[in-house]
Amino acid sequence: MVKISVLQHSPSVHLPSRPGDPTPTSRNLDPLMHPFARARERTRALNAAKMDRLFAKPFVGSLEGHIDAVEVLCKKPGTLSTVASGSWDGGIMLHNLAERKQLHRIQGAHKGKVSGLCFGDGDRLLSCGVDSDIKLWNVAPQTETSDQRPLNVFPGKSPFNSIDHHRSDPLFATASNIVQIWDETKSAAVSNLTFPTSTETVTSVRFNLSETSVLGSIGSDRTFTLYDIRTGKAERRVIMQMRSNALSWSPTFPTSVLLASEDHNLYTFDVRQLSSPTQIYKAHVAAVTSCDWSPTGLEFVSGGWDRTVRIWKEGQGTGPEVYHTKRMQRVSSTIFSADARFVLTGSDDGNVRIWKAKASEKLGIVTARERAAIEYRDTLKERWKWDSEVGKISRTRHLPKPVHQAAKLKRTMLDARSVKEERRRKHTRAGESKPKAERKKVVIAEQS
């Protein structure tokens, strides 16, 4: 009796189980049977990197209406689309991002520029200006006949530079020549916070998002100060090499604070250890004027005097995403939208611009199949980012000529400085001159 082996294929294995389902495919996963798999994957990664740059069109639109430089932006807590902007012309505008339209406009809210904005409870907006007044506005959806008078006016003794509202209580803090705490129900400041030896002008003030009684401020005498409103005094202060222009608390890591400095860099500090920054972020070629964390805490945006907007990954000190346009002038304010998908910038040309946080992201409906393809391409780029061609395409950013030339000049100056230090060490007695880490140079003195 001869034994016969029969090859038998069940048709159900090769046919869709239900009408409309894709036809099943069989794959041999043995790597020896696929000698060109890596070459094919590299080609796909290269194409994915090229497509990413090809579809990188970050500019979404602009919100017009101001007739002078936009000084300050703030988003309304608990909403995705409501943003307020204040200008040097003294006007305040409320915008709807989704519909790109103006919700509310207060002309001549202040004499001179609006230097600070923050939202209170409900539809209440607080603004301060160089006219030494703080005003409380009702910005509920307005009718044609609604008047533009403030609900309350808090008079101050000197021009205000910044304002921030407490997370839960009806309190807000202002920055002028001192830090003051105000109650919405009282006409005068509840308490004055100042460091004993301080003679600074406080330029910005922010409440911590987690420990809401802790307050951070930066001043014109190159200081960063921590206050506690429960004790009513300054707890700690550091003096840095150059002054800071903006500060922002991390939304996910309560002890981390971001400072935008005049020396073209950004610094993150852990407030438990203020002797040196945890990270230095270098790319701007002029003073950094504003910064804001993403709600995810994984990235942040900065705007500078060099007319560029940069989006940084947390912990990566170089190679940020760079946005710029021909008409955009010096960027004075930057914020992330509440869903972390968009970035808003206010600049000297009077426009509030909306940008995508991820330049090549597709807006609108994305099908499951498209989503899977996008995720596959992202994984490929991440896996092959060390390849010379893939990495070069992913990293390269074309900058305006003035910015590129300034970066080149800055690099030359820094190289010359390092050569000079090296030569000085070489011609000094052994052990006399030790190299100092870049992070150790930032903070000059720590006071408590």
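The term rigid core refers to the maximal set of C-alpha atoms that superpose within 1.5 Å between the two forms. Given the structure is predicted, the values throughout are model-derived calculations rather than measurements. Numbering follows the first chain given and starts at 1. Compared with the form predicted in complex with its partner chain:
- Relative to the superposed core, His14 undergoes a Cα shift of 2 Å or more between the two forms.
- Relative to the superposed core, Pro435 undergoes a C-alpha shift smaller than 2 Å between the two forms.
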Second form
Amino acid sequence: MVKISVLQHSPSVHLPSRPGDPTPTSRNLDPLMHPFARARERTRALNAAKMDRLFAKPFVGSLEGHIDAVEVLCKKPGTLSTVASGSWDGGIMLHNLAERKQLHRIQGAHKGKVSGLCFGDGDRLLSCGVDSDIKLWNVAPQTETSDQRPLNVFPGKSPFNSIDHHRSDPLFATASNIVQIWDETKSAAVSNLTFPTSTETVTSVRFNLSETSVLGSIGSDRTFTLYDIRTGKAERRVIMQMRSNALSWSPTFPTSVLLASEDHNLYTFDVRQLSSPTQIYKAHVAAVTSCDWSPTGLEFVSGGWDRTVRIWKEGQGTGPEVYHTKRMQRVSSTIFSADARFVLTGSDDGNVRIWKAKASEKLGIVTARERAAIEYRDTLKERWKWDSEVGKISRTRHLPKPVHQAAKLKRTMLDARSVKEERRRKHTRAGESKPKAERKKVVIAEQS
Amino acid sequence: MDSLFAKAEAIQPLEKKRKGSGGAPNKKSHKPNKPAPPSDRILTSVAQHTALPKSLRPTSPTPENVSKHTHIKDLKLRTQLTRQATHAARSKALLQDAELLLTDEVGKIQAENDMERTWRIGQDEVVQGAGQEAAKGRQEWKLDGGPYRSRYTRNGRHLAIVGNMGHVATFDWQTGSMHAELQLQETCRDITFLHDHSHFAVAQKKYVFIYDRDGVELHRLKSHIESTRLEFLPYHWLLASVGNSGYLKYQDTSTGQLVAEHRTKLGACHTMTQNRHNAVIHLGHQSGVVTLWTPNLPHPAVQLLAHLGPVVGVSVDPSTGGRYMATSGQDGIVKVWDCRNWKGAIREWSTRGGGAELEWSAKGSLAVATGGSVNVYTRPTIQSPFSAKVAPPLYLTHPIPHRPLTSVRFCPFQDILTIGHNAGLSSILVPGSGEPNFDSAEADPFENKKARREREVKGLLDKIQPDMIALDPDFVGSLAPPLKLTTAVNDKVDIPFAHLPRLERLRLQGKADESEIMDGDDADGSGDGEDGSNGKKQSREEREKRKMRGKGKSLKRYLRKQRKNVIDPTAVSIRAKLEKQKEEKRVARAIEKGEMEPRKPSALDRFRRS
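Return the structure block for the form predicted in complex with its partner chain; the form predicted alone was the one displayed.
Then the entire complex follows, led off by the chain already shown.
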């Protein structure tokens, strides 16, 4: 007698047991059951890339109120929403990012522009200006806005360019023609730090965030200098090809420092090895005027003279995210918000703009299913980025015409230069002139 | 920088100094001494109900023998490659685990001893042995207006039938609920469901019409004239039709565009099938030719003379990823072909009763409906090469007296074979023919309305472009194959093969005879038995035969004719010249072997005597 068994599906297994229950699903991962799996995945990746560009609306809002160009922005340590901005008209404003409104406004805080801002401990704000004064303000929310007197004034001898507060101690550093360390409780500078042979104007000074007694400064004579307040000396200095406009210490990697240079590039240096930068970041088509690390240390933002804001991934020297609007002028200051989700830019048109750090991110509550779908789409984009179509869609950015033209011109010029170099090398004796790595060209001299 | 950590006069804030010197305890110093709460109850309560992001989830231990890519220097690249390899290995292991979870089992007929034959078992016996639910599959539909053709949806739940005289019906055969029944009053040649049971297309007397589930006519496809066969490519949303005019037409059912229109030049066509794994359309023609078509090629991708007479049935095996094709001719011969190479049929046999309808099931059973019966053959005998022209062992047979048998269709995910014939349709049970485990993400017989809608939207989003159809479906996302015959002579410039000089072409094909060059060198040089870069020893005759004739030999002949004891200035100079050439060749060979350094060119070379 033969055994016969015929396939049958029992409805009790495959249908919901009670009305309202979810329908049971079953899986069979046999590849024969899933024809065209790759082609369909590619289609999904293509759609994901398109959707990503479709929903890329990075501009969140702008904080108005300044009469003149915004020179400096700073975030309050320990808070997510408080940000101060200083302007060329000498006014200082305190903004609440979450509500997008102004918390505090000090008009005429300085004569001339406010060149530096930083928060001290508590609700105290330090500002410095080109009127050679440092002022300490109380910006606690209870105080009346009509009270516009500083708590303390520290008179200096020459116009200040930058100010930065020590991470934990009540010390702050200023940059004028020298770097000075001040104590909040003393009216005169505690110490002066300068490199022995320096005659520069120091444009910016920043304390390291974990090695808190180390500070770095950049100057108009194309230098980047490291100081230590424990030794009270300048420790090391590098002279570069072009001057830097801004510097920022990495919050997660203490030896890493980011410099925004006049030669359209950004450089990250390892301070243990200053002879060459660890990475060159090339995309701006004019001088980079400001930069700031994300609190995660994986990204940073830069703003430039070319009226664009770019968001870079650490270690990835090309292809940054680029933001621009019709009305935004030269970007003079940029910061990342403390939750790494937003980017703030202050520009010559007097507005502080809030942008999303990821252009197509959805603001508001994201459900678990939505989150899973977003993660899946991200993975798809990553996986298929080598596909010509998918990669092209996710790489391409629209740029304003002047920026695009400038980039084209720049590329032509650089190409011509490299061709010339190549020809020159071809017509010299073999092995006599060797091509020099781009990284090696940056630093001219290293002094200590 | 080391000096940073040297103890030096440190600048300290005044307050701090005072605190240190005073040593007075203040409120802040107490705080760290407080013991922290043993566990954060709020945190743990939330953790149970929230999903961790994928990146933070604990992963299973790394699978063994994943390649570490140690040969790659770049640390970043190496890490990335290792991660990818780990991921691939892990998912492969998970895939093996997932196979254990498949619940349903394939049906079968198992003979207990050698004397029993499965084909002796009739349908009554099979039905008795089948379960109550499975026995419902055995049905007879007695209908007028035949012969009938039928088509199942991809999930096997719904059946569409069409009679030659114009009777069209679609229904859920499990519950027996009718969706639409039409009397079209004209010749209808074929029917197919579109992406699911909500639409179906009928090839009618002149045009192809699309109806919705309720039988309302939605579209008249005026470009498809006198179609005889219809196929729907579900992942590309293409409706393909071929007709009496011999045109193969592809219509995109999501956008309505006519994607491609191919003139077969082979006359009226009555046989069409699709390969489900690469969406290639197989056509069988009156001349005995079988052609394979894709929308992006104006000519067939493959053309094959399969039969000496009209082709009647074509089917592609879905159980092996479209590797085998079966064809049947009007003369009753059935052939099984390997689609990887078309060098003759793997197996062929002849059947009685003329042209046979063919259909291959998901588990690899081949149904052959010919004359007054339908025969089912199974794997692996049907796919193994066999030179004798005898029929493979029969698995199951079922006589149907209502000739002609015009269509055979296996029901997906069931052990059911539906045969269309002159008096309607009959379904028989073929144990072991259906895939037991379905995937809800692809086709689910038990899906509800919401799931169907969801699948429709997802399917539209994942629609593959028609020009991505190719014989190899895995070409998407794979590296471009290296060009074989366009390699460069020097590695810099890539010259197409056709533009290369003849010798280079021969060399690339491996046909160039390069022995004579070596031979000539040897004759000048050492001249002993060892020769050739290949290291092959050639016989003296062969060497003599291949010896280069007529080139550069006159000098030698001249010297040979000179007498040794006569010092002639011409002969001396010629001898010196030959010596010099020999020396040069020796040097060149030494440089090639790496024994000598090539001389560096210098500016003074111009003053050298050559």
